[in-house]
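Just the one chain here, the form predicted on its own, laid out as structure tokens.
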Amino acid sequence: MSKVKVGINGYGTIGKRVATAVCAQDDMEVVGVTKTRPNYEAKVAMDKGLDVYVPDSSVKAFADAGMPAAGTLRDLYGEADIIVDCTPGNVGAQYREEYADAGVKAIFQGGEDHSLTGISFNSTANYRESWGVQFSRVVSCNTTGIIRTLYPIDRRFRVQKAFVTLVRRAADPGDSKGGPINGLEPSVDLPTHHGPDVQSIMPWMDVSTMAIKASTTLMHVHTVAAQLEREVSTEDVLEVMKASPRVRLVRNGSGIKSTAEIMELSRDLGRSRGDMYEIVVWEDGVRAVGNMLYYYQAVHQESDVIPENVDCIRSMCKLEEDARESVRKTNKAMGIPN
């Protein structure tokens, strides 16, 4: 079987990680990435042997920098079966028109609204909804984190109502433009958009969210309080979490007290770029009291959506019908425990 040809529009925080993940799979390949400026990321991409495509207006700048481009964006559309759009948020509508004109499939990221595609994606909750479609959207890092843990809990115990507070990092570690801020900044536009975003995949889920921006760059932390249909034990919940794909349990009592130790763990595991693809739950911070469930989880904003993009490619390109098998394949290739 020939490999699916994947183009990646935008080789930044998400795009370069998607490229690495796709290159690790045996049923897809990267045929090119895009950059708008001949910066260090473009140079790294070329050094890795990736073809770099650029907008028409950037061709001369790349040539002058001694970094000749492989072609223009439209040339890439002609080479690819599917584009993973990793451009900045709120520009997706422009590119959607280009992809439609070129007749190429495309995956958008959580920075775009659900209405852009009408379909949002999560590997375990709704894999089949993107089967064979032209456009889909992988939800944001925070929404992915909420769904990863609440979906299996809902399947087993039925969630009547969930309340999630997000303590958000102020900027990515490599971003010098936006922070960190010297303070805690609450989102006063309530409830935040994350609840409706969860409902784009789990429309039956009654979930409300609040958010606080914190002066850290490492990870997001969520506090979750869920009212379940019946009384459960903490042990029952932990059993579900341990069996859930891409959820990792850690213990405060073993020394993992904060997001700093989680990121150190990912580096000790030898992960590409030190990424933590799993949603990390503090096992000794999980408590079930009657029909109320409480827990904390950490979300690595740079990487938790990367395996979802790989699975979305498989669904849209009809490479694997079974969601569990796609997750297994992706996890094995990326070194994520199954």
Contents of the next structure:
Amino acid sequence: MSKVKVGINGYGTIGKRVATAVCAQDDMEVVGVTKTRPNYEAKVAMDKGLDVYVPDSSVKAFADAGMPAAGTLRDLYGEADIIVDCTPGNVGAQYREEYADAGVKAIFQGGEDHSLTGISFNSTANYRESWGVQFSRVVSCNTTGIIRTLYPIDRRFRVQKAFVTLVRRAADPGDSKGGPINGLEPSVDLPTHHGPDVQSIMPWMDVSTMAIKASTTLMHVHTVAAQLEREVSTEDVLEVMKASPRVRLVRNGSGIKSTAEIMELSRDLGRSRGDMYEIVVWEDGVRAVGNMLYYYQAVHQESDVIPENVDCIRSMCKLEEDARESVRKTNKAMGIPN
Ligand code: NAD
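Starting from the form predicted on its own above, please write out the structure of the form predicted together with nicotinamide-adenine-dinucleotide (NAD).
Let's see the whole complex now, leading with the same chain.
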């Protein structure tokens, strides 16, 4: 069977990781990535053997820098079965019409609104909704994090209401422009957009959220309080979490006290770029009291959505009908425990 040809528009934090993850699969391949400027990231992409395509307006700059482009964006649309749009938030929307005109499928990221595609994606909760469609959207890192744990808990125990506080990283580690660099910045537009975003995948879920931006680059941390339909034990909840795909339990008691040790763990595991694709739950921080459930989880914003993009390609390109099988394949290729 021939491999699905994947083009990646926007080769930043998410785009470069999607490229690495797609290259690791046996049923899809990267036919090109795009860069707007001939900077160090474009150079590394070329050195890795990736074909770099550029907007018409950048062709000369790349040639002048001694880094000739493989072609223009339009040329890439002709090469690809599907584009994974990893341009900055709200920029992807500007490309939708181009992708439609070129007749190429496209996946957008969480920086775009659900209304752009009308379909949003999570590997476990709604894989089949993107089956064969032209456009879909992988929800944001935070929304992916909330759904990864709340969906399996809801399926087993029925969540009546959930309340999540997000302590958000201020910027990605490779970004020297973001902030605050010393402060905590509450989002005053309440409740925050993350609850409705979860509902783009789980419309029945009664979930509301608040968020605070913190002076850290490593990960987000969520505090979750969920009211369940019935009384449960902490052990019952842990059993569900242990069986949930891409959820990793760690113990404060074993020395993983903060996001710093989680990042050290992913580097120790030898993960590409030190990434932690799983949502990390502190096992000794999970507590059920009556029908209330409390837990903390950490979200590696740079990488938790990467396996979801791979599964989304499989669903949209009809490569694998069974969600669990796609998740298993993606995990195996990326070194994520199944
Ligand atoms: P980024 O800024 O790291 O990368 C974006 C890339 O797109 C850069 O290489 C930039 O040069 C390029 N670009 C800018 N304008 C372009 C244009 N007009 N045409 C083509 N390329 C252009 O951004 P990112 O963090 O990778 O975010 C990409 C998307 O993924 C956004 O929707 C974001 O909300 C979402 N997302 C980001 C994170 C995160 O934590 N970084 C997590 C989950 C989802």
